[in-house]
Amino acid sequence: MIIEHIGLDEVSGSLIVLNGIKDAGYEEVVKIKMSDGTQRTGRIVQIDGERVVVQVFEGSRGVSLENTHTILEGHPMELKLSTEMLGRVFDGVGRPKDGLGEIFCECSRDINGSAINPVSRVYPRDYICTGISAIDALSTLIRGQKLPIFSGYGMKHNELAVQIVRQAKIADEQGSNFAVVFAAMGVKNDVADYFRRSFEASGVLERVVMFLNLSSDPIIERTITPRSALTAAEYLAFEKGMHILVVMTDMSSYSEALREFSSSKGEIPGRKGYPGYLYSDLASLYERAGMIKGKPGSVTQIPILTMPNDDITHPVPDLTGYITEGQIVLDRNLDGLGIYPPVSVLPSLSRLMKDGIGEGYTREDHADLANQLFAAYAKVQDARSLASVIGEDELSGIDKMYIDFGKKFENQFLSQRPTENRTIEQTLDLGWKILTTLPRTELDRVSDELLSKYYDKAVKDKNSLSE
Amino acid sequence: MSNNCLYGINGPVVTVANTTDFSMQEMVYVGKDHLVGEVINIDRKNTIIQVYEVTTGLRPGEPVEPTGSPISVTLGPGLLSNIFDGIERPLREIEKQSGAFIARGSNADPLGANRLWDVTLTVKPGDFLIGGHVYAECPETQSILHKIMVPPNVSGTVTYTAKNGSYHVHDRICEIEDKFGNKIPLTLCQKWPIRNSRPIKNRLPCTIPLITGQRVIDTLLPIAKGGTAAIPGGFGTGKTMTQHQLAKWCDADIIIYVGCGERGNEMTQVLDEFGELIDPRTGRRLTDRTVLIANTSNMPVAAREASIYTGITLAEYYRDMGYSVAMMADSTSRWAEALREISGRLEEMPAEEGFPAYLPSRLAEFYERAGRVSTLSGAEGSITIIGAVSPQGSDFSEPVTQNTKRFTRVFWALDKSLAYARHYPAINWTDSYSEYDTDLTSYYEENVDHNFMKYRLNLMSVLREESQLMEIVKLIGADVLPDDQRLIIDIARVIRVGFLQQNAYHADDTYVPLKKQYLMMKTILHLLDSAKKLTAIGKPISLITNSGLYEKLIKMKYDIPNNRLDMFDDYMAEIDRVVNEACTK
């Protein structure tokens, strides 16, 4: 029996309060019929006896205490799922937005998902070759990882994400099993369109599911968008055996939407006004990446977030960094120098890298080489700060070598064209080539064997070239 | 049968109206699915319950059943090598029941009711037992003998004992009669409320180090068995890596590893790695001495709050058997945040940064459960707590770090710039401290070498001098320094790269015995002293710099295997040779 409730008790922000409701379930979906015939969707966020607080996704504009009919749906927020979703565009709550009509759904799932049992997880070890040296060599992306891009307004994070998607696809031997789930939260129409066109140009569009919540769309829907996207990703990965790359942009807008919603509910704020449960909330999204024993698919996440004022200690990047398995940080100085991708190497990190590289995965020298590049580049920073005080000419011989190494590292190793796809061998050899700028005694992170094998060879190559 | 029912729901916090049936911290079952919850607030009108599972779909009017006892864990054989969630539900069993995703209301016997244990009774009828006495033993894993003890609050005369043989955990193997004539059956297991500490006879001073095989810890910043340590560090500084290294190599008998609000993949990694690794002391797998508690960040927040207490209660249980236990909590900040989240839902008045005002007292209660003690049965056991702290925005002045600092005696501050340069373990030697150094002096002097503490001080003063000199170097470069100061900078580099930095992936370097740590320290300081003599007679320092000795000493951690400590003599001789040659030039 469906009961329609007429009228409301209270309207405040995007929240409406109903009274006299029996049998409401926590987080249950409600339909709100307006007097003009339009329909809105909401979700129960608090219950006190017969008083029920509902959050309306489309906002409460035009809602009065009398002009609505409310229907309880009897189940929590669900997403209709099918493999037909590939190539389609949806809004934040999973309604088709491309005018191609409803999908024929095979099943529907609670968008909140459930926690993966740690016992059932497979520890991710297969690396994804992105063809980008800064990532492959120094913060390797692993299938089933969550590796966010920390960026700032005006930097090339979108280009980088598109390049990763395009080149990761090529590297995947079973190309037919690869798909992308794209969630846009509070981004401008141009950005969403840029992604769509780029996917089209690289021929993956029919393997992309898009969930779009543009910056003008309701914020409550924005808090649902990543959950819809991840539900679709989990379905395609763990039930249809596909390798899914989830690109979510922009997590800062998502968190702001959450803050807006939290303050309208009158909750006690934590740091910078964000709700105290921001960590748990972000974790409930990021932790949905991974691989499961006995299931062929995987969910790899590349969330993108813009750091307000380029501040990495801002709550959103800070909490994200504590949950995700590393981060790729973009740097405005490098961007200003025209270096693409402007990856700030030192704070960037991939936690899963150590077990997915080396012999049998990439190449035996990978770990030592990466460590050496990090250590040497850290010294470049010291040399540069010294040079800014006493001038480059006054530096000692070894410091000058480091300055030289730093320039080569940035201009030759980091920098590459947006269409350039380097193999892992090319990347690692390039790394050795650049290390030849430094004398062998400075390389204290590499074993003698590897030095003899790779460093000496790179020096020989360099000398024969100059002859 | 009561007929209490749900009234309000707000996230993990639910209320029951108009009832007096519940008591504080009582465990309750909420709703039709029997979700586990705990009473956290009572007034005449409302009883507030925090639920340890997701509350989506709960409806007002669903039943809430009291259980009459506080939230407890079951203690007995079967804990080791197992993995539990925050309220001691066995995750392997839950996987069998509900598959790869954890379903709500899952329930399973924590210890596995069907497993048989090979029990040997150690008492006979007529014996008088008090709480803590061992009445039976069984090998729990190949390396650990499980001692089955009388619950702390029970005592009496044994009236029945079963024959030695195979029993299930819930089988009655012994019975005692207390002074009131009540017969109390004893099985292989007992229950204990997680928020109460288990009683002990008395505390003992912490004078034995927990040997970890990590040079920067054992030599510079040692921790005692029964001590408390905090590892604060921003993301990417290697908190978890350090915890893993300690869990793998420290010389405790039992490891309780609590993954509190951390990554799922990390717990999987621990499961995989510890299953393969062999404990160097017992020759058995590391899982044989480890209990894992995994409450990952996306699992319910209330259970995250409980996971720390569950962990420490298990630790106390093994301590009572006379074992030394090390508990790793990764990360206590997530636990504090869980407190904050629940407190926010209760609309309590927040103190600093939204954390509840009782944060310091909760932290103190937890860390005070560590210690080296004499147990009720007279054995000696200890619990060492090593808590990771994840400061917001890497700012050590935030409330969790500051309050943790008050209640722990070792502070291993992880440093971002060291981590960026891939110097691991990234423990900053100037910001960190250990208050146990004086308590442990006699141990090091008696068991390693009587010069150990003297050399340690010398090593630290070189590092301190270096950090002062670096302020000048940053401004004018190292070239202009006089030779004796250059020497300090160079030797400090040898110490940093060759001694403090340690490679967790190198077969020998991942665990270094104390004796080798001592000899490495001795060799480096010998070079310093010899070179000082050289500069004192006016010889240029470049004679040493160009001799390749620095590089040789930096690599000695790899070049000298842990079982070939005699090779250090060659190094000493080499140093003497180079210096003597330089003197004659």
The other form holds:
Amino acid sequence: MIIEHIGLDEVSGSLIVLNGIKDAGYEEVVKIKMSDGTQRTGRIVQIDGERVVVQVFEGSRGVSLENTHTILEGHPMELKLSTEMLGRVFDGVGRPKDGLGEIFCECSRDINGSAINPVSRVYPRDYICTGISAIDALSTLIRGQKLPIFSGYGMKHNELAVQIVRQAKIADEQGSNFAVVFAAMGVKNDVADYFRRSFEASGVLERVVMFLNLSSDPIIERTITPRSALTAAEYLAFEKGMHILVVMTDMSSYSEALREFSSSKGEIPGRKGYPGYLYSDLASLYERAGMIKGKPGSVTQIPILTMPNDDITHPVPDLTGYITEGQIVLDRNLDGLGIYPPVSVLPSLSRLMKDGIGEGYTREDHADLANQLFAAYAKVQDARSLASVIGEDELSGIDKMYIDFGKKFENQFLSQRPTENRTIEQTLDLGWKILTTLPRTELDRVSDELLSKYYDKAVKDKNSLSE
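Now that you have shown the form predicted in complex with the partner chain, what about the form predicted on its own?
A single chain, with no partners or molecules, comes next.
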């Protein structure tokens, strides 16, 4: 039986309080009828006995304490789902905002999802090709993985997100069953238009489901946006057998909304004012990535977050790093040099990379080549540090070779045009070409067999071009 409650006991910001409410459920959807006949939506965010606190999506401005009618819907917030979502643009709670009308609903699902039983998880193995050398070669994205991008304010993470959505593909026969769910949180209107126009111009919008939450939208909607996106991804992956890549930007905006929301409820703050449950809240999002036994689809996540003051120890990137399987870090110094994408190689890693590359996945030389590029670039940093003290002219011959290698590595291997889509073979061949800057005796991370097959060939190609 649906009961309509008349009047409110308290209004505070976007929160309203009702007393004497029985059998209410946490996260339950609430319909709020205003005295002027309009209707708003809220959800229960706190229950204390028969005292219920409701967060109103549209805010509580104009809400009357006497004449407001409240109806508890008896179910949590749900998202209407259908394959017609592909190619469509929605707001943060799943309402169409592209002017094309409502979708034909095949089913509805609770946006909070349900935890995947660890026993039923399938270990991620196959890689996803992004066409970006810095990611494909050195921090390979594996299907079913969660691999965040740590950026800074003003850096080119939006351009990188667009390039990943435009170019990402599965490198096997199931590639045609691949789609992207894109969620933007707290973005300005011009950024939202940039995302939409970029996807339309490149022709990939038909395989993208977009959820856009603008900075002017209510913060409660911002906390729902990633859950709506992941609910759509799980439906397409586990019920329709598709391989879904979920790109979520910016998780820092989401966390800021969560902090503001927590503060409005009067909760005791944790580190830097964030709620004490920030870790478990982020985990409830990130752990929705993966593959399930008996289900053909997969959900892969790339959360993007901006680090305040480029501080990687800030609570949001710090906790994200604990939950996810690696990270891709963008470097402001490389960005200042005009290198795109400005991926900082040494602090970036993909913990599942070792099981999804090599013979049968990418190419037999991939693992050894990546190790050698890492090792050589680490020595570049040592040589540059020494050069800053004694001057580059005073360096030894081999240190000068490493300085030369570093420049070529950054300007030719890391740097590529935003529209440049490199195959994994092109990326690996380019890596060997850059390594020819160093003598063979310096390549101690690669077997002699692979050196003879790939390094010697790269040297011959280099010599033939010089002739």
